[in-house]
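The chain below stands alone, shown as C-alpha cells; this is the form predicted alone.
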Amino acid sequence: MSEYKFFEQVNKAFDKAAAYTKIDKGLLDQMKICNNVLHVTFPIERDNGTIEVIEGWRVEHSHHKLPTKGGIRYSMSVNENETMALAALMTYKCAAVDVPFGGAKGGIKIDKSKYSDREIEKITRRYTYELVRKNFIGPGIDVPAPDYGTGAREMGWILDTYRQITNDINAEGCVTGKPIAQGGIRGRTEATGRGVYFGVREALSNAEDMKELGLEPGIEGKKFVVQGLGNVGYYAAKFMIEGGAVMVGVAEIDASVYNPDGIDLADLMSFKMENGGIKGYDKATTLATNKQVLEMECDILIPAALENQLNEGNAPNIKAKIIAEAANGPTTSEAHTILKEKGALIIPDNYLNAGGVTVSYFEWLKNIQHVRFGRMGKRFEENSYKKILSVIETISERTFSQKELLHLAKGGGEEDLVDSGLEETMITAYNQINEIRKIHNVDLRTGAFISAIEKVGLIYGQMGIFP
C-alpha cells in the first residue's frame, strides 16, 4: 500500500468536483493552495528539569473569509500535510454549511500521555504565545478550537494567554470551544456528535434514497456501528441511540466488541471508566482487531476516529449500506470507490461533522457580541406563550396544570437556540447537497465540494487579483 497523504487526497476529491464547475482553472489552483503555513520549535523545562523541543504547526489555508477557524490537535500523527488537509477541509466544510470562516488547522506533535498537566499547560501557552507573534490567533483573524487530544481546558489555557498579550477587547473570541465560564457556550462539547446525528436522520429521511439502499425511512431500529468513543463518537451513539437506533458495535484503540442484539451504550462506558479500554466487555463479543467490527454486519458505519481508517484493505468487506463520516478524511479516495461501486451511501466529512464549527460559530458570535443568547427574549417570549394560553383557557374552559405551563410556555435558552440554530444548519446543508448530487449524478462528497467551490469562487472572483 502507497504512502498515505491526506493533503494529496483533499486535492484529489476537490479536483473531481471542480470538473463540474465554470470556474477558472487559476481561482481553482489559488482556492487549493494554503495561504499561510506556521512550523514553531520551542523548548519547555520537563517536570524532572530536563529540556525538550516541542514541535508544532498552524496553517490558514482561505482567506476568502476571516477569521479563519480550525481546531488544534495533540498527536504524534500531526505533521505538515495533515495539518494542510484538515485545514482545506475547513474551508470546504463552513462553505458546505454557510458558516462565514475560512479554514485553518493546528497541531502540536506529543502524546499527551506522556506529559503531566503541568507540562500540557506549559506547551499549550507557549504554542498561543507563538501564534500570536506570528499573527496567526486573534477574534478577527485566526480562531482555534478543540480537536483530538485537547478540549475546554486547553481553550481556557489559550484564552487566559491570549489576554495576557493583548489588550483586544474581544478577546473571548479568539478561541472557541472554551469552559462556560470563559466565554464558552451551552452545547458545544456535544456540538459534533449532535450535528453528526441530524445529518443520519435528515439522510434517513429520504423516501428515494432510502429506496434504492433497501433500507425503510427514519432513524428508528437502525443498527449501526461506531469507531471511537471520543468526544464526537460518544455523543453521536448518543444522540442516534435516544432517536430510536441500536448500538451493535463499537471499535477503539484497544479493541471492538460486536453483539447484533445491541450494545448498553452507558454500561460500556463504565466499563470503560473502570478498566481502561472495552476490551473484555463481557456484554458483547471481543473480536480479533480493533478494526474488525468495521467489516460487521450492520445498517449505518460511523467513522469517528482519526483519517485513513476505510481504506482499499478493509473497503471491500464492509458490509454497511450508509457511511457517515464523523471524523475527518476517515475513507480514502481507493476505499470511497470501491464503497460506492457496492451501492454505499457515503454521507462525508467535508459535511457530516460540521456541527462543531457551526456551534464555534455561535460562540464566536456571543463573544464578540458581549450578550448572551436568550438573554434579551426568553422571558418576553414566554410572557407571551403565557398570554397565549390564558386564552386559550378562556375560549375552551380547560386549566393547564403548572406543569404544563412550564413546558409549553418555556423560552429559548442558550442551549434551545443553539440547538436549533444547528439542527437548521445540518438539514438545509443536506438538502443543498443532496440536490446538487442529483442535478449532476455524483455521490454526496463531490456534491459538497461542488458546493463549497462555487461558493468559495464567487469570493474570490469579486475580490479581484490585488488587495
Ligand code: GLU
Second form
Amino acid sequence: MSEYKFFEQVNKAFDKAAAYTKIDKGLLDQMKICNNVLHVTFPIERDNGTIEVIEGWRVEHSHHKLPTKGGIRYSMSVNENETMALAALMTYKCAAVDVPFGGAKGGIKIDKSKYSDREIEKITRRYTYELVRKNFIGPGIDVPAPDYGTGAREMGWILDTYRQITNDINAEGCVTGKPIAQGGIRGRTEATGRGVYFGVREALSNAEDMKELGLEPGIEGKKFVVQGLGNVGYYAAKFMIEGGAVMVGVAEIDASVYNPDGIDLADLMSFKMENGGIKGYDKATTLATNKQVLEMECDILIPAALENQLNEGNAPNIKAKIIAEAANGPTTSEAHTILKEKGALIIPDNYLNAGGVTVSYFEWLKNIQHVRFGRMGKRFEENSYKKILSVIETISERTFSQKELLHLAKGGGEEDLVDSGLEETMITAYNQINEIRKIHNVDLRTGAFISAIEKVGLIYGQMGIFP
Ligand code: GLU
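Having seen the form predicted alone, I'd like the form predicted in complex with this ligand now, please.
Whole complex next, starting from this chain.
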C-alpha cells in the first residue's frame, strides 16, 4: 500500500477539481497552501509530580475570510501533516456550504486515556495560553471548536483561559461548541450528526440519482453501517433511525458487530457504557475484526471515525451503494477511485460533515450579537399566529383545542432556528454540488471542491497582493 500523506491527498482532490475552473495557477497555489502553521511544545506537571513535554499544533489554512475556524483534536495520530490537511478541508468545507470562515485546525498529540481530568484541563489551558500569546485565537482571528477527542468541557476551559488573559467584550466568540451556560448554542452537540442525516436524506430523495444506483428513493428502510459511535457517529445513527433507516452494523475501536435485522442503538449504547466497548454484544454477531463490518451488506456506509479508513485494502470488498463521509478524510483517493468504479455514490466529507461548523457559525453569531436566537421574535410570532388562528376560528366556526393552538402558534426558539438553519444549509449546498457534478460529469467530491474553489477564488481574485 502506498504511504499515506493526508495533506497531499487533499491537494490531489483539489487539483483534480481546479482543472475544471478558470482560476489563475498562482491563485490556486495560494489557495492550497497553509497560511500559518504554529507548532508548540510546553511542559506540564503530571499528578505524580513528574514533568512532561506536550506537543501541539494550530494551522490557519486560509485567511480569505476571518475568523478562521476549525476544531482541536486530541489524539496520538495528530501531526503537522494531518493538521494541515484538516485545516485545508475546513476552508473548502466552509466555502461549499457558505459558512463565511477561513479554514483552520488544531491538535495535541496525547492519548487522552492516559491522563486524569485535571491533567487534561492543564494541557488545554496551557495550549490556549500559547494560542493567545501567538495571536492564534480570538473572535475575529481564529475560533477553535470540538473535534476528535474534545468536547464542550474542553471548549469551556479554552473560553475561561482566554477570558482571564484578554480584555475582550466578544470573548465568548473565541471558541464554539461550549457548554450552553458559557454561551454555547442549543443543537451544537448534535449538529454534525444531524447534518449528516440531512445530507444523506437529500441525496436519497433524488429519484433520478437513486435509479442510477438501483435504490428506491427515500430513507425509509435503508440499511446502514456506521463506523464510530462518538459524537458524530452516534447522532448520525440516531437521526438516520428516527428518519426510518435501519442500523445493521457498527464498528468501534474494540470490535465490530452486525445484524441484518437491525440493531437497537439505545440498547447497544447502554451495553457500551456498561462494558467499555461493544465486544460481546450478543444481540448481533461479533465479526472477526473491528473493520470487517465495513465490508458487510448494506445500502449506506457511514464512516464517522478517523481518516484513512476506506483504503486500497478494503475498498474492493465494500458493498454499500452510498458512502456517507461523516468523518474527515475517511476515504483515500485510491479507495475513492475503486468505489467510484464500482458505481457507489460518495457523499464527501467536504460537504457532509459541515453541520458542525455550520452550527458553530450560528453560535459565533449569537456570541458576537450578545443575544440568543429567538429572544426578540418568538413571542411576537406566536401572538401573530394566534391572531390569524382566531380569525380562522371566526370565519370557519371551528375552534382549536389548547393542544392544537400550542402546535400551530409556535414561535421559533433557539433550537428550532438552529435546526432550520442547518437543514436549509445542507439541502441548498447538496443541490448546488449535485448540479455542478452533473454539469461537469464528475463526482460529488470534485463537485464540492469546484464549488469551494470558485467561491474562494473569487475572493482571492479581488483581494489584491499587499504590498
Ligand atoms: N471539528 C468540526 C469539523 O471538523 C467542527 C469545526 C468547527 O465547528 O469549527 O468540522
